[in-house]
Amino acid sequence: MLEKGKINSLQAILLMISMILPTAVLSVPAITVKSARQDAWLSIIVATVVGLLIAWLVVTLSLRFPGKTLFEYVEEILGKIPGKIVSFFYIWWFLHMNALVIREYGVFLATAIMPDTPISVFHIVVVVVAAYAVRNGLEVLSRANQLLIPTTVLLATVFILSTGNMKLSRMLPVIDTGLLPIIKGAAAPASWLGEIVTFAMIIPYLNRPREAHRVAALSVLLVSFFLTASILEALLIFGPNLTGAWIFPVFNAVRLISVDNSLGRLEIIIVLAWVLGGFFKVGVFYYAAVLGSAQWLELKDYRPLVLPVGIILVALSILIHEGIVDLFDFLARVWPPYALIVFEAGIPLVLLLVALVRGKGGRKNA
């Protein structure tokens, strides 16, 4: 193993929420708004089905093989050229999304923010600070993310801040708009959470394999509780027409919220968690494109790739989708169903058929 660290149900699926729910509470509410309007939270829920299965077809894959990633048993499935070619497409799939996650970090920041700061500054300073972790391994990724634990009471603490400002009446009629735009809706939400299948990355290093369908399974539904409750904060505060025009929705139901002069510009503490939590987004996508690409090369230790994937990150993240609007009209449109159709679903699912076929792989881990 290029991996020597091991860690524990709760580091994983802490490490899993923070995978995904940064940029999914950013960006996903106007998506899902756009298509759904005051029905947006009906899609989280269909959104939740399409990644438990997702979730549920991933770990069964990989727990039929033992102690390997993903990169290790495509080889086995599928034969070595084939798995080779496969293999690559997932590294360029973690490139890819991470280059579009710290792009969204540094429009969100440069935007919002900081107008007069450079973007490429915050592309580099994330990066680095990725590489440091990624470079000490899973287990220091792992601890440093626990960190992140005291914000998911802030953010509910946010939430019930923001009640003054919220009307029911904004979620009226239910299911006016029809079962097609719900559907639609999900396509963007269901996309984020489908990024569960980069646990695959990570369930051989569990201490206790056999409890990754566990994991997996509380990691969706705990992403979707908090999306959803991001989504009927924008919507009761501000209705379906205003969230789905505002790029960063949540962000504003924030800067709305003022108890007293003391706690006024709570956004400040929302945009630490929201650093924060890209830094480790980040840092989980780029330990799984290292790890593969080391794989994939078959050497006996990733972390001298861990500079060259750092300046590749750095240089895509500033070549794609130089305008905001270019890069959420993608988010909406083009990556939803490139990452499920193919990396999220299509693949994974293609793969245990074969394996089925084949007879490759054994039991779950005991």
The other form holds:
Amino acid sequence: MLEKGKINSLQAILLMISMILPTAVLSVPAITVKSARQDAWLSIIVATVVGLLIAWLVVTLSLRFPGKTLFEYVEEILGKIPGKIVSFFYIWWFLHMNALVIREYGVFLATAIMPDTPISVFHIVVVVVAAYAVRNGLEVLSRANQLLIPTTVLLATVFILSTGNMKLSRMLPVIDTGLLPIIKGAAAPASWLGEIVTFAMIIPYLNRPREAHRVAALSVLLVSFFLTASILEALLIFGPNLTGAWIFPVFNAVRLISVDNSLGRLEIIIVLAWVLGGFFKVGVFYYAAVLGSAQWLELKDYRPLVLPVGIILVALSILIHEGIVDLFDFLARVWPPYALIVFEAGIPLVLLLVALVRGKGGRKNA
Amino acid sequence: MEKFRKPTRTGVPGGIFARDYNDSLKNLVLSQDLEANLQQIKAILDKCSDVIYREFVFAQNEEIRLALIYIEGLADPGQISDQIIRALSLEVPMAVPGQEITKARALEFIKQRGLCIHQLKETYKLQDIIHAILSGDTVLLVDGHAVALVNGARGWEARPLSDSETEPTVRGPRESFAETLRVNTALIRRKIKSPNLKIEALRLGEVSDTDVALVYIEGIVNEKLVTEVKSRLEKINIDAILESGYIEELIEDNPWSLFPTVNHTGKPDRLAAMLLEGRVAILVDGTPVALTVPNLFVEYLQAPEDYYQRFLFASAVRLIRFASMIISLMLPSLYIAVLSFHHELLPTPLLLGMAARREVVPFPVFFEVLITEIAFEVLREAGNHLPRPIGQGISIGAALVLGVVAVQAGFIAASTVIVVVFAGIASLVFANSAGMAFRLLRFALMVLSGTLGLVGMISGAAFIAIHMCTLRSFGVPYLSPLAPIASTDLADVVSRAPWWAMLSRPRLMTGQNQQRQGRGLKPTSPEKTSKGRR
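Form predicted alone done, so how does the form predicted in complex with the partner chain look?
Let's see the whole complex now, leading with the same chain.
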């Protein structure tokens, strides 16, 4: 096997949270509030249901092929050539998504704290740190994540400190514009929660694969919880109009905090949590892309691919969009249907159906 | 360019000279002729002016000639003259009046009744005899017998046991290890009077022939660990082991890492506690510290005292140590990052005050901090190597004078001195080999935050964290029980759990027998228990 490490269920949950949450907290609130307005929290509930369904789908599919990753069982289900084609698309998807994440990372750091630094510097830094973790394998990636994830607790503290600026009345009226905007608003968070598909690359390395269903569901629920909290953080402070107008509303909401005129400028905590989270978000997709490519090319070791994939990621993340407006327009309008319909729900559903029809995998193999 | 080759532990090209010498000795044995034996030994120990040859005759039968060989300074002259020479050349006849002792019976008699030495061994191999002499034993040769008697009458000038200077404690035993291996093993044996405490002997170093002891508690230790440690020690092929540091570098898992993955302690009580948690200790003759493996990073945040003091206070102290670790690593770089990139993070009055005072300083913050840091390290290093009273005086004087004058002259800002000195003192909270790693990494982080601000600093810190996650010490993850989290062991890491709650030994370390103590040890007041019964 390419990966010899094993991780436990807690590490898997934390890794999944780090994989989804960092960009979700920053980008999703604005996108969702723009269409669902003050009912954005209802959109998250819809998205959570979708996320849970995708999680169930992926885990059910993966558990039919114990010990195999997505890239290995695709070939078993569809046959060698079609399988290679489908898994090639997944490699592309991991790279594409990761390039977007890296770009968001660079854009955020450049706009928020270091406007004079070229974004490619941030891209290189995040990819180098992630590459170091990826090269050392899944165990190290998840252990380091476990070590650093407590910074998220700081985020919760910051949210609590900002309650002074909140007004509950900004959530009213409920379901004012009808159901359609709510469902439209759910598309973006659902596509983020649907990133749980990547879990298919990690299930074989769980030390208790039986708990995979629980791990996936808990990860989705915890992420939704934090996502709801951050949407409310922005919504209750700014109301739907301002929240929708900003690119990083949560960041701006935290900027307003000032306790006794001395404890202020807490947005640095968001930066801290985001920079650290970014390493692991990029790291997981990076790992999935590298491991997947190695399996696609049928290599014995994935480590030689770490450097080339890293270079591709840095280059792709710079080339992929012209600017920040372009990027966020893509994230709000193109990304959700593209990711959700094709990679997160579509292909796994087809794979499961084909596997059922052709009788591949399942208990008889286990 | 020649490709860089990793030094291998075995197979030194050409062999070490001492090995050939040992091989030539290997097959030699004693003969029955005393003169011939002495000649042979004298030939081997040629030009060794510290070797003493003392020939004398047996009291009752002057035909029986005897010879003593020992090294002056290593053997105890009092014991030799009283218990060996006097006993054999004067007193024997009084003990057995009228009994004839022939040449043939001489050896048996001397062994059974003649010598008043507590430790006696027999050997006929020349190699063992030479080793015994060089280790400080006294060898007795009897004419007409091809056997030597090795008397354990060692006694050399050694430093007496003293208070531990490197790991001082307020409460708890003060004794610390000395340089003599036997003294050190005795100190451990005094703490753990169990037949399961095993002390295995090894000899390492082809020329120095150093005694090394492997100490562990059978039944607690993981058997695989002992085998692994032994196999790593046996691979060592070096001319000399002068300090345990040699062994540490030759057996560690991550030779290139800044972080030490072999711990050491000079305190018998701490070593006993470590053995009881399932670690293996390596004691080296001539070294007043013992190596312990596997080593976890959290060991550097624990002190033996924690376990003797009240647990709530000890837990609070641990938090302070943890905070000092972060401060010593990150404070200077945070200062650089904030002052050169993120002014907005400071409250306005503070920022204005600092800016006003920094106005006269001619350097960028990064250089200012770097220079001050280097000055601090220089003072610290100078203080380490001067005689203690002078060292303290000089470092305090220099620090005060240099600091005050440099600030007054406007070379550095007062706030820089505060930050650097605070971080420096914080790093003293765990002044040991892990502290050294952090001292160096602090400079790396300073460079990163000088170039990329907070992003650089956080990236550097994440890199360090990931690096520490890759480390293992004899198979145990270095950061356990923090990452991977072992919830039962965490109670003794972030806090110091009370003794009645520390039910198990560290899980990743011990293979078997994890239960440390019985349940229900939490003391309750007698009234409460009697009420409960009623």
